[in-house]
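First, one chain by itself in structure tokens, the form predicted together with its partner chain.
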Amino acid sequence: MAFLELSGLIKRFGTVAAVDGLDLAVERGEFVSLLGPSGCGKTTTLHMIAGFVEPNAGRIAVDGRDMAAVPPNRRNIGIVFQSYALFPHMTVAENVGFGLEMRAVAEAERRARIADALDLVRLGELSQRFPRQLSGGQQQRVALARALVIRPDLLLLDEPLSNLDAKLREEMRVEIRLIQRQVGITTILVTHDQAEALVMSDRIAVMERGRIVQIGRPVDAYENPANAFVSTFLGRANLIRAEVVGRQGRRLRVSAGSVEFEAEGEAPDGPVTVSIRPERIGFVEIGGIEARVKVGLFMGEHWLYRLDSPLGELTLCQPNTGALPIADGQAVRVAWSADNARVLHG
């Protein structure tokens, strides 16, 4: 039995189902991300786990215990909010200690645990500051310490990094992941940032319109997207409308316009969508298909080329090796291996 179990969760706001039959099982100590665009129901799901929103139907169980009748203040869940929601009139130490105070932890133990929690997030020396006197990254750490110090059964992170600048965000991704491993706490992260989900999670649950459309390890979800939505939301993808014209096991022969090529997957004969990641397409001297570079965009560690091809516009990503880039307007040939062309359902 999984540590956190969500089964058949439904939440309607008026006539709109924000969460529409959601099932999820999270193992103890696991880090699972709910990834999806805004309005996909991920935050509502988090709020239902926390107890702030009551589901219309379905069951939430933590460690086998049904949470339906448990009010939010008895759930023993640590939450880090997007705005951090620190108490501005309390010092850092008072903020972190608030949950312990509510649990009537004795003064001496409280002080020790506050110090431990602040050490964990490397903020020990700022304990007497007020939140306003801290930077965004420091406030974020206080919020994390405040959520962890109560030794919650579950840690919920609600878009915790979206208010930080890009550089700090990358650092905090790693740091939160390391702290989570060190503490070993079961964690649910809600995010719309695919890079965040890929870096931090043990498993990613991609959500669309109130449901989980795919759940799996980041690398599996990236390599084998369940549908076109997942393939474009998790990383970039070239989506090609094609027709299945032949097959040999999982290796399908598809035709798109004037081009025929091989792709991997399962689908009945007829129209399909083929997804090819930009970094899996390469320039070749001979073979492949003809294309023309529309524009080359310099991204630092790689080049992104937009190509006109018989398959429509293709995006191609090449690591920046220091070689001269290909000029706009140049005729090129591009190819990919059949393994990297994925036939998608739907």
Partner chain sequence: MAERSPTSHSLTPYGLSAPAFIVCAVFLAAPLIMVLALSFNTFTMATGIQPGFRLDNYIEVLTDDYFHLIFARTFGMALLIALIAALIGTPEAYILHRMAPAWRSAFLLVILGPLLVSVLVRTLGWAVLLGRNGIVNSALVALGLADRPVEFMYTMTGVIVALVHVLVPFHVLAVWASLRRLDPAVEAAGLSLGASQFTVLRRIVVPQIMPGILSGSLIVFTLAASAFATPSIIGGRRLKVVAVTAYDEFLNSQNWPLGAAIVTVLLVATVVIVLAYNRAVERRYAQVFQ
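Could I see the form predicted alone next, after the form predicted together with its partner chain?
There are no partners or other molecules in what follows, just the one chain.
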């Protein structure tokens, strides 16, 4: 039995099904991200787990206990919100200890647990400051300490990094992951940021229109997307419409216009979509297919090229080695291995 189980979860708002028959099993100590665009149902799912939203149908169980009749304040769940929701008139220590005070924890134990939680997030020396005296990253860590100090069974993170700048967001992804591993708490993250999900998760549940369309380890979801939606939402992808013209096991021969190439996957003869990640396409001197550079975009650690080709527009990602970029309008040849061309389902 999984530690957290969502079974046939449905939530409708009027005639709209925000969550539509969702099933999810999360093991104890696992970090799972619900990833998807706005309106896919990920936040509604999180709020149902927390008890803020009542499902129309389905079951939520934590450690085998049905949560249906359990009010939010009795679920022993820690939550970190997008806005942090710190009390501005309270010090850091008072904010962290608020949940303990509501639970009537004795003062001596409360002080010890506050100190431990602040040490965990490396804010012990700032315990007497007020939220207005803290940076965004520090406020986020206070909110995390407040969620963990009550020793919850489950930690819910509702887009907790969206208010931070890019550099701090990158740092906090790693920090939260390290803290989660240290504490060993079962964690659900809601995010629309695929980089967050890839870096922080044991597994990613990609959601579309109220359903989970793929769940798996980050590397598996990225390398073997279930369909075109996952392929393009979880990173960049070149989607090529093609026809299966031959096969040998999982190695398919496909034709796209005047170009034939091999791809990996399973599909009947007929139209298919092939996904190729931009970083898996390379410039070559001979072979491959002819293309022309439409534009080259400098991205810091890499160059992103858009190419006109017989397959349509292709995006190619090349590491920044310090070499001169390829000029716009230049004729080039590009190639990829069959292992990196994936035939998609749906």
